[in-house]
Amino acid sequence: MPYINIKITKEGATAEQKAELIRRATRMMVEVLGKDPATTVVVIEEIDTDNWGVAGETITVRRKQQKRGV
């Protein structure tokens, strides 16, 4: 049973951009490895932007300095 897992952060990403995730995803799976869909989980985990880094920074603050032009 394949087990896709996937994280982003939490910015207001739609239900239907996650249903399209989980539908691609899953096609993915088939197409390439020939696994049944019936039996393909798919994951999707929202993380607040606080708790996630890049650089030695979090998130927030990146986005925070994108916004300034820094």
The other form holds:
6 protein chains.
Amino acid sequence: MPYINIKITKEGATAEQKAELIRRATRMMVEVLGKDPATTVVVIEEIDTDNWGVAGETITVRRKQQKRGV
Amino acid sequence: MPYINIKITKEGATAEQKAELIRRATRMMVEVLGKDPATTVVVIEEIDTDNWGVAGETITVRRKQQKRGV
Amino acid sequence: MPYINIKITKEGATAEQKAELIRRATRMMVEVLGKDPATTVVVIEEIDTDNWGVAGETITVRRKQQKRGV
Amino acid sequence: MPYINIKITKEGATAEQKAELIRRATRMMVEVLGKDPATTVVVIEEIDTDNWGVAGETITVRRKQQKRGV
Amino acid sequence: MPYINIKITKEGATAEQKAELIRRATRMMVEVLGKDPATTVVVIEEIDTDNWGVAGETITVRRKQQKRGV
Amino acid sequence: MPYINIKITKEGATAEQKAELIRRATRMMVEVLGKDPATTVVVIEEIDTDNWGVAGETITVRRKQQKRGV
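Go ahead and give the structure of the form predicted together with a further copy of the same chain, now that the form predicted alone is out.
Entire complex below, previous chain first.
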């Protein structure tokens, strides 16, 4: 009956990649803890880069710095 | 002071249905636990069917199987 | 397939009250949105009153003020 | 390594305001608890006013009442 | 920079099993989406069986039924 | 009406430190976004170091390495 919530920045993850995350996260719960896959729920949330911060900066700002080679 | 977070797939819930969820969830906290409705917060999140998995499959895939009678 | 997360302060909710929340929250999803109860998940989290704040104050402090009639 | 999730109604917060929330939330974890900013994550979620309820009513309804002076 | 929250019932997962969930969830984000493991955060929450419901019943009740062969 | 959820590792944050987080997080919502403090909710969750992972390792393991000077 596990519930897994994956939050990532919205930067173009494809439907196939998200389906793969769901498959693997479910299999992980079965293999590591013997959980029933039928009631394993995975919810992926994609967050705008303006709304995600690390080290006090938005990802929007960090991506610009990476492009400029900062 | 309860906080209730309801996650559902984004499949056309109307504003009226969401208002009804908020009314009933709030009343539930008052009637079952005697909570103060004034500080009861309900947040509904609607998740794309590509981003929700059960039993290792996305809801997008499950809906297609249901339509095909699988 | 809904997922409902209820956060309340840890102030003595009984097992029966929590079972009642689970029953009612599940029925609500069925009656309002036609969801399948079999895959409706409800998770209740009980939070220490030191760890919950409203209006900038902990619930621990607010409960003491209520007792003193503040 | 703290994780801070801020949920607000979607009512026009600017990119600069969100960047300021991220800066201040991160600084708060450093100053109050001595946490490492490099691994402090802040995620802001903006929720439609139809999907947020207080006191059993949606924010959409409450905003209309405020405008009408109710 | 992903954030993964895993909620399971508190039924004796060992420290080693939880470490394995953290390893695999992190590797999954690297392999499927090319994320940086250094900023991938995994948080596991273990929930009392009285506080988790599926199909309108607590896991406490469901476990008793399973033992009785219901 | 904001809702702020702060997750930290359970490593001895005092009641006073948690009250300070609640005060500052609430003031931040007022000062940055003009929110009403009366309906600003802050919930702090303290997570066992075995249950928190960064870079694929539990915080329990990372703390031991830090002590050994690794």
